[in-house]
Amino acid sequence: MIYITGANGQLGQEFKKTALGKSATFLDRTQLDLADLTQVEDFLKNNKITTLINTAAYTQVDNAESEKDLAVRINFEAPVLMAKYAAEKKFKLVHYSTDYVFNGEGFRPYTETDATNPVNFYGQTKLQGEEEVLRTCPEALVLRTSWVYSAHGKNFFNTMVRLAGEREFLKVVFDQIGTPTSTIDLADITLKSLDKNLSGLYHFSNEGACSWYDFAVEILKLKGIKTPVYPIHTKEFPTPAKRPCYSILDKTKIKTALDTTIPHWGEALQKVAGTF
């Protein structure tokens, strides 16, 4: 049986549109709450699992600075439990990590072997989770990704569309550089990776690079929204958690392993915006 956690999250909802939509069992927070480790262990003990795709995560970067225990349970302790049972019961585990495991002080795209050094607590929990998952179950697949968005759920894409309808103008930081990743392509690469039975750590995002400002401008352009967007420095928009200023991921490893190409973030955005 294939199980997918985080059924109501943006990636979980995307998987419902794939070939797994009718064959997998989707678990939302009411059915499997990763913050409840007893519930997680009971699920892992009592179900016959062939594949477990863990799309659930604590992703509130700023709140993680104050809700540390919760972030640790969801991003570290629960995935490690999954890895323990995956190793014991011989099922496939897919887990997702983040570009925020890097400090953003680099000057070229980060590879899987580059040194990690997260600058916020969210990144720390995701790094601890990915490392211990692979230590506990080397056959697991961990996909590091970045700036994930879709047409549904809480994410930058929907936030910009909503705010543009509420405000006369928007201000968005231009000095944080990364790559937006569509859940359409993230779900697709996950399925391709499962077909090839990949294991270990891989980077995946769409191709190209932009700032949050560039991303916002293109979102509104494609949605036909005329609200002005102005670039600002990160220091003009202080947040509880620091963000890496550069977090582009090098995807050579997964492109080589799957012999595949990856859509540019602009092309992927057109599909999400419904203009492709």
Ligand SMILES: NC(=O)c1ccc[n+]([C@@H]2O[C@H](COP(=O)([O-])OP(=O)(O)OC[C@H]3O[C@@H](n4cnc5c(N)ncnc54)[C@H](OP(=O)(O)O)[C@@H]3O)[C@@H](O)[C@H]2O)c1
Second form
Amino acid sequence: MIYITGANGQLGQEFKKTALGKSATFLDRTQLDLADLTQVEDFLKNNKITTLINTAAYTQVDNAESEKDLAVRINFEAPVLMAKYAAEKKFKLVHYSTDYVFNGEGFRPYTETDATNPVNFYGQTKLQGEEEVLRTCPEALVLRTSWVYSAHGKNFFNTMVRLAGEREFLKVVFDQIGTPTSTIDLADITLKSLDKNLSGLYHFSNEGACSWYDFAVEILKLKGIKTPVYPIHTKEFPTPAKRPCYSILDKTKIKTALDTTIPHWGEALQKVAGTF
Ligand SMILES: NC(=O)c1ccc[n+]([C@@H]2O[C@H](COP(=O)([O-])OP(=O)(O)OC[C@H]3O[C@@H](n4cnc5c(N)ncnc54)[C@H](OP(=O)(O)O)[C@@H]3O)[C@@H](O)[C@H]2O)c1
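Switch from the form predicted on its own, shown above, to the form predicted in complex with this ligand and output its structure.
Next comes the full complex, and the chain you just saw is listed first.
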């Protein structure tokens, strides 16, 4: 049986629309609470698992600075338990990590072998998680991705559309550069990777690069919203967690392994905005 955690998250919701929508069992927080390690271990022990896609995570980057124990349990301890059972029972584990494992001081897209050095606690927990998952179960697949959004759920795309309806103008940082990733393409690459039984660490985002400001401008343009957007510096928008100012991922490894191309973030955004 294929199991997918984080059923109500952005990526979990996207998997429901794929070929796995009918065949997999989707688990939300009430069915499998990753903060309850006894419950996680019981689930891993007692079920016949062929594939476990772990989309669940503690993703509130700012709150992770204060809810440290919880973030560690969900992003590190629970995935490592999954990896232990994946190695023992020989099922496929797919896990996700983040561009926030990097400190952003790079000047060219980060490869899988570049040095990590997270600047916030969320990034630390995700890094510990991916490293220990792969140490415990080298056959697992870990996809590091960035700036994930979809038409559903709490994310930058929906936040910009909502705020543009409530405010006269928006101010968005223009000095953090990365690449948005549509859940449509992230779910799709996961399925392609499973087909080829990829193992190890791979980077995946859409192609291209932009600032959050560029992303916001494009979102509102595609949605036909006229609210002005002004660029600001990160220091004008203080947050509890620091963010890397540059986190573009080099996707050569996965493109080569799957002999595939990846849509540009602008094209992916058109699909999500319903204008493609
Ligand atoms: N979002 C991004 O920008 C981003 C960037 C890079 C990497 N990633 C990684 O990509 C993966 C998918 O992210 P996403 O954007 O789909 O995340 P998301 O939309 O925030 O969804 C995360 C899901 O995890 C669930 N969850 C949280 N705590 C849980 C717990 N204790 N037990 C069980 N489930 C729990 C949430 O449940 P509720 O629905 O009940 O809250 C939610 O459904 C994650 O590994 C994330 O770290 C995300």
